[in-house]
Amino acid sequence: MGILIKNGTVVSATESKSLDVLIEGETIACVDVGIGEDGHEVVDASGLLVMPGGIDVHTHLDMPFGGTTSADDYTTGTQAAAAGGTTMLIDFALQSQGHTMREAFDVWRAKSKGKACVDYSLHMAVTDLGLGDEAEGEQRGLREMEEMVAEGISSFKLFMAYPGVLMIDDGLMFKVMQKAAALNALCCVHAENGSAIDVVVAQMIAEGKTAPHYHALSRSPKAEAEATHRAIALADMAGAAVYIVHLSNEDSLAALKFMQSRGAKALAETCTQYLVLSIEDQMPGKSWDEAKYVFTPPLRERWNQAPLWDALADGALAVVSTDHCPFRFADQKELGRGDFRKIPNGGPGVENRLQILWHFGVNAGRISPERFVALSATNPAKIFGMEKQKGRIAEGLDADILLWDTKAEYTISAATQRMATDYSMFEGWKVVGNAAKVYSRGELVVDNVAQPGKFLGATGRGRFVKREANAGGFA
C-alpha cells in the first residue's frame, strides 16, 4: 500500500497542474491525472498545494565559533527544518589550518551520526592544502579534494574574510578554484575584503566603538562587492564555477550582474534576512538587543531588498537560503558585550525560510509560486548536484513533499519553535502561508494541522547525500 495524495495542485519551478501524487516507499511512484486509489493510503489535499520538500544550502550546526558552539545541532537543527517545510540541508565540514580536509570530513559525518532527523549533505570549507613540505603538501591537499568528491562532496567553500582564522589569499584561492574547475565541482565563496574590514575594525575599537552596531558599519557593501567581482574573476580565469554565498547588497548584485553578462559561470545565493530586514529597524545603534542581528554579511540598509527581490525574481540570484548559525542571546552573544568582534556571529533562521519567502515574496507579487519552488528546492538540487534524487515532484525521486497551505496564518515567536535559540529575528511577526504536511523520503515527520511543530519521525532517521560534481549546473 502506498500513500496516494489527492486533490492537490502541483507546483513545480515552471508549471502548475492538479495531479494526483503516489508514493511508494521512500520514492515517488507516479505523478498523474486521476491515480486510482486502489487500497492505497489516501490524502486529501483539496487547497493545497503540492511542492517539493525545501532545501537548505547554507547551515551550520554544532559548529565552534569564537569560543562557542552553534546552539543547533543536528537533531534540533533538523527537526526545526523540517517543522518549516525544508527536508534536506547541506551543512558545512570546516577543515582547520594546519588539518586534512578528511579530518574535517569525519569530524562532521560524526556530528550528524545518530542526530540528523531528515537527510543532508556537506560542503568542505577549504582553509589550508595540506601539511609538511609546501609543495609536497599542497599536492596533498589537491589530491584531497579528489578524494572528497569521491565521497560525494562536490562543492568547496572558499573564504575572503576573517583573516587567520578562515581566510585563505588569492593565490590559494585560484589553486583550489583550478583544482575544482578540473574536477567539475563548484566552489562556494564568503565574498568579503577581510584584510580592509579588518583596518577598520581595529580603527573602530581604537576610538571606543565597541557596541553591536559597529560590527554592521565596519562591514561595507563595496568590501563585499570588491570581493565578490574578485572572485568571479579568478574562477572565470580558472575555469571554474562559482557560487557567491548569503549576497547581501545592491553593489554586490551588481558586480555578480557583471561578471554574468561577461559569460562567467556565476551564481548567486540571497538568505531571508537580507530580504526583510534592515540596520534602520533592527541596528540603530541603541541598545544591546542589537546584538541578536550580528552576522556577517551585516544588515544592510533598507533600499538594497527592492533590487535583491528583483534579482530573485528575474534570475540573477539563484536560491535564497538562510546561512543558519545559531547562537542563544543570553549566554552566547553575551560573550561579546562591551567588544563586538567577540559577539558570536550568526543568526536563527532554518524554520521559517520558507514562511518568509511565501509571505513576503508570493503574498506581496515580488515572485510566483513556480519561482518560489524554483528558489527554495529546484534550484538548489540542480546546482548543488541532486536535481536525479531531490528538488522535484517527479517519479523516482525521494519523496520528498511539502503540501503547503497559502491560508494558513502563523506567528513567528521563539515560544514555540524548534530552534534551540532564545529569540527569533522576526518575533512577533504574523505571516499567511505555512507547511500543512512535510514528507521525509516518503514518512510524514511534521503534520502542522494536527500536531503543530512537533516532530513525528525517529532521531537520526535523516541520511547523507553524495552529490555528483556537476559544475553547478553548467555542466
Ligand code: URP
Given for the second form:
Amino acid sequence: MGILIKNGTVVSATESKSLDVLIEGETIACVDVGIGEDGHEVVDASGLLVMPGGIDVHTHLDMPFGGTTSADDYTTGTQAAAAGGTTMLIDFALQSQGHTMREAFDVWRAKSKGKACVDYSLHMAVTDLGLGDEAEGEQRGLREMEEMVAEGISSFKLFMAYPGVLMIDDGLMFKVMQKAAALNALCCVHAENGSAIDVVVAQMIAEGKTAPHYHALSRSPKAEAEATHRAIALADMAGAAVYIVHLSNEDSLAALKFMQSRGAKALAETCTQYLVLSIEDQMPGKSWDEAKYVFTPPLRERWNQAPLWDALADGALAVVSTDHCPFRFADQKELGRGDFRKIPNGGPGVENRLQILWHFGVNAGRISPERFVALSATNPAKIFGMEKQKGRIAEGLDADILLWDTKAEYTISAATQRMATDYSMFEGWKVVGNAAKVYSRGELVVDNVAQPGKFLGATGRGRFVKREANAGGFA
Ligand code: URP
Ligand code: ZN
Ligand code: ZN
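Alright, leaving the form predicted on its own aside, put up the form predicted in complex with this ligand.
Expanding to the full complex; the earlier chain stays at the top.
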C-alpha cells in the first residue's frame, strides 16, 4: 500500500498538469491521470500544487566562522528547511589550511551524523593543496579531489574573499579549476576581491567608521564584479564549469552575462536576501540593529533587485539559494559591537526561501510557477549532479514532494520560526503561499495545516546523497 496524492496540479520546470502521484516506499512509483485508489492512503491535494521538494544548495550549518559557530546545527537547520518546504541541502565542508580535505569531510560527516533530518550533501571548500609529490608530480590536494569525487562530493568551493582565513590566490584557484575540469567537477566560487576590500576595511576602521553599515560600504559591487569576471575567465581558461555563489548585484550580473555570451560554462545563483532587502531599507547607518544584516556580499542598493529578478526569469541566473549562515543577535552578532570586522558574517533564511520566492516572484508576476520549480529544485538537482534522484516529480525519483498552498497566508516571525536565531530578516512580513505538506523520501515530515512547523520524522533520518560529477550539467 502506498500514498496516493490525488487531484493536485503537478508543476515541473516546464509545465503544470492535473496528475496523480503514487508514492511507494521512498520513491515515486507512478505519475499519471486517474491512478486507482487500490487500498492506497489517499491524500486529497485539491487546490494544491504538487512540486518537488526544495533544494537549497548553499547553507552553513554548525560552521565555525567569525570567532563563533553558526547557530543552526544539522537538526535545527534541516528541520527549519523542511518546515519551509525544502527537503535537501548542500552544506559546506571547510578544509583548514595545513589539513586535508579528508579531515574536513570526516568532520562534517560527524556533525551531521544522527542529526540531519532531511537529505543533504556537501561541497568541499579548498584552502590548501599541501605539498608537492615529486614522484606523482602533483600536489596531495589535487589527488584528494579525486577521492572527494569518489565520495560523491562533485563540487569544490573556492573563496576569493576572507584573506588569511579562507581566501586562496589565483594560482591555486587555477590549479583546482584545471583538476576540476579533468574530473568533470564543478567549481563554486565566492567572488569578491578580498585583498582590495581589506584595504578599504582598514581605512574605514582608521577613520572610526565601525558601525555595521560600513561592512556594506566597504565591499563595493565592483569588487564583486571584478572577481566574478576573473573567476569565470580563469575557469574558462582551465576548461572548467563554474558556479558563482550569492551573486548580489547588477555589475556582477553583467560580468556573468558577458562571459556566458562568450561561451564560458558559467552558472550562478542569487539568494533571497538580495532580491527583497536593500542597503537603503535595512542598513541606512542608523543603529546597531543593522548587524542583523551583516553578511557577505552585503546588501546592495535597491535598484539592483529588478535586474536580478529579470535574470531569474530569463535564465542568466539558474538558482535561488539562501547562504543560510545564522548567528544570534543577542550574543553572536554582539561580538562585533564597536567593530564591524568582528560581526560574524551571515544571516538566517533556509526556512523562508520558498515563501519569499513565491510571494515576491510568482505572486508579483516576476516568474511563473514553473520557473519557481526550476530555480528552487530542478536546476539545483541538475547542476549539482543528482537529477536522477532529486528535483522532479517523476517515476523512480525520491519521493521528496511538496504540497504547496498558493492561498495560505503566513506571517514570518522569529517567534514561530524553527531556525535557531533570535531574529528574522523578514520579521512581520506577511506572505501568501506556503508549504501545506512536505514529504521526504515518502515520509510526511511536515504538515503545516495540522501541526504548523512541527517536524514529524525522526531526528537523524536524513541521508548523505552522493552526487555525480557532471560539470554542472554541461558534461
Ligand atoms: O556572510 C556570509 N555569506 N557568510 C557565510 C560565508 C560565505 O561567504 O558564504
Ligand atoms: Zn560566500
Ligand atoms: Zn555561504
